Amino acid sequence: MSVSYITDLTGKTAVVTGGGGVLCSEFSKALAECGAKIAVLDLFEEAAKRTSDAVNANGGYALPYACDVLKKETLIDIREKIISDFGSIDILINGAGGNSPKATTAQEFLTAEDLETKEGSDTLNFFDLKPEGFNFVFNLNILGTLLPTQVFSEYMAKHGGGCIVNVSSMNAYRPLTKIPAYSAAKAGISNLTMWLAVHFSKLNIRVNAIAPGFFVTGQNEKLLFDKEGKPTARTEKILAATPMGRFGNPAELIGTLLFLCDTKASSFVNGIIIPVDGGFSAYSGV
């Protein structure tokens, strides 16, 4: 038997969160391309805006929203707002995370010299990290996914089901060093979207979770490129790392994404975890 088609989402309306990042901002178009809506969420409401004309502007149907993922009463609100402008909710993009320099340490490894933190110094070490950076760093990336998870999954489940695509990580695979809170979360994101797999699975939510390896975003540019563009000592070690020797574009992880939004591809995929990344996670180093 040959199975022959390409991804439909015709009729489907998406909610992307996280929409006006880099990542996000093209899971939104590729979405789309497929004719899927979108509602495209963000805390920064130019940032979302910015997404939605892109969309529009290549022939999609697109409205921004701006959004803090940590505040449910916002979310239901614009879950409601969503209703009336599309008419449903088929498919959750779990996308808004992040990591935070206040739970970030200075070294990779520590060693008796960096135990005492000189006066005046804004870099960390492990024994500076504070409560509230962890907080909030685990925050934006936990909640941030459980919280959307639990607004509009309701409604899939009150209407017959949908899909949902959280974001892990490498770092759930494979912590890196100098970011023990993100790692920690993302490997959280992993475990919350089993979990949820199974939770759901009697009521036709299918939830898994794309694990980017490394690409350039807003977020983590200025640590891999020093002021004049060229590649930081992190960078060399990352592609060295990596046996395709390259940062991900991120269409290059569209394909995965289709495929886990696409109800006859993957209608019998649920709680796993892929990862795209070069064959970081497949590399011993020898």
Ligand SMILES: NC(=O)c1ccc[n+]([C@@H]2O[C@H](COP(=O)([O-])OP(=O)(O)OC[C@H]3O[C@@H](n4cnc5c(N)ncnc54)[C@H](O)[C@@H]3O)[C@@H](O)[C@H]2O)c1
Contents of the next structure:
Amino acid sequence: MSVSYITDLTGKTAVVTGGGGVLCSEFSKALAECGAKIAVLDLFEEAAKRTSDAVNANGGYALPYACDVLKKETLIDIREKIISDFGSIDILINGAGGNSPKATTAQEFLTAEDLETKEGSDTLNFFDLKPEGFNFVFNLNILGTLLPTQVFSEYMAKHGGGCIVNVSSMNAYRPLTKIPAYSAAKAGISNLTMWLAVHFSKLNIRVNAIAPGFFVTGQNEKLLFDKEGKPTARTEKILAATPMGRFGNPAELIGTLLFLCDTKASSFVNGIIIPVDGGFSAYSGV
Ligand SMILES: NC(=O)c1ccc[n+]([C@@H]2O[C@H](COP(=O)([O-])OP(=O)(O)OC[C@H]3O[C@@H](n4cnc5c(N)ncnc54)[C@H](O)[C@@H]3O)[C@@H](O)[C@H]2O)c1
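Okay, that is the form predicted alone; can I get the form predicted together with the named molecule now?
Time for the whole complex; same chain goes first.
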């Protein structure tokens, strides 16, 4: 699908964390098509480079940076490199995030039969969940949003402002079964988004979030499709609970992303979380 965007981000620099991933590589390409220069940050250098290569091949301008969003010192070093490479930091997309199998239960509902631990089982029931799994998910999503925000917003605060977009999720509204840590962490992202919006409101830094519905990406593929690529029971439930009856296409998040980054279109929009979900969050199931 080829789309021309009306948002003009010429002269701006966007920092995109998790920029090597499925959704944030699309975000990077779209921001670049609107004229922004893109600093693509990812834990994996190759992933960051894949995205920056794609942006550059499309006529944009991007540079890759290998970066763990949980390492504040690394983020500070990268901020200085970005300022030297690009000259400013105007937009931050906090896209790095995700779940862990170590914080995922095997069952949707715990029943009496599940109370016996099954020898050799590689799936977890609620009582087997380890703090390490929760730590990983809380850190990646919450600290992984907080630390880049601290580091990059400091530049924005000292240079006239900027715009931050976080990535929440459907499970921030109502938790999804099996993924308690990810649900609680994304509820935290929505809450932190509002807190940050208030905190930065005197400094011309707006903070908003997108809450994507269901998009098939690397991190949820195994829950959604079996080894033969057939939809799992979970996929059938998701599609039945999505009034539009399908998964989203990452390109369908772009209009909302650009709206939130466009200082003209959304100049008074601050502290909101926009669902882009085919109606999932509006549907009671009846
Ligand atoms: N796919 C969906 O349906 C969906 C729905 C709601 C929200 N989200 C959120 O959207 C965001 C993007 O996810 P995605 O679906 O594109 O997944 P993805 O796995 O394709 O992308 C995530 C990227 O983040 C990078 N990353 C992981 N840990 C990192 C770290 N410590 N430091 C820097 N980078 C790190 C990964 O290498 C990967 O490239 C995430 O915050 C996710 O929770 C996704």
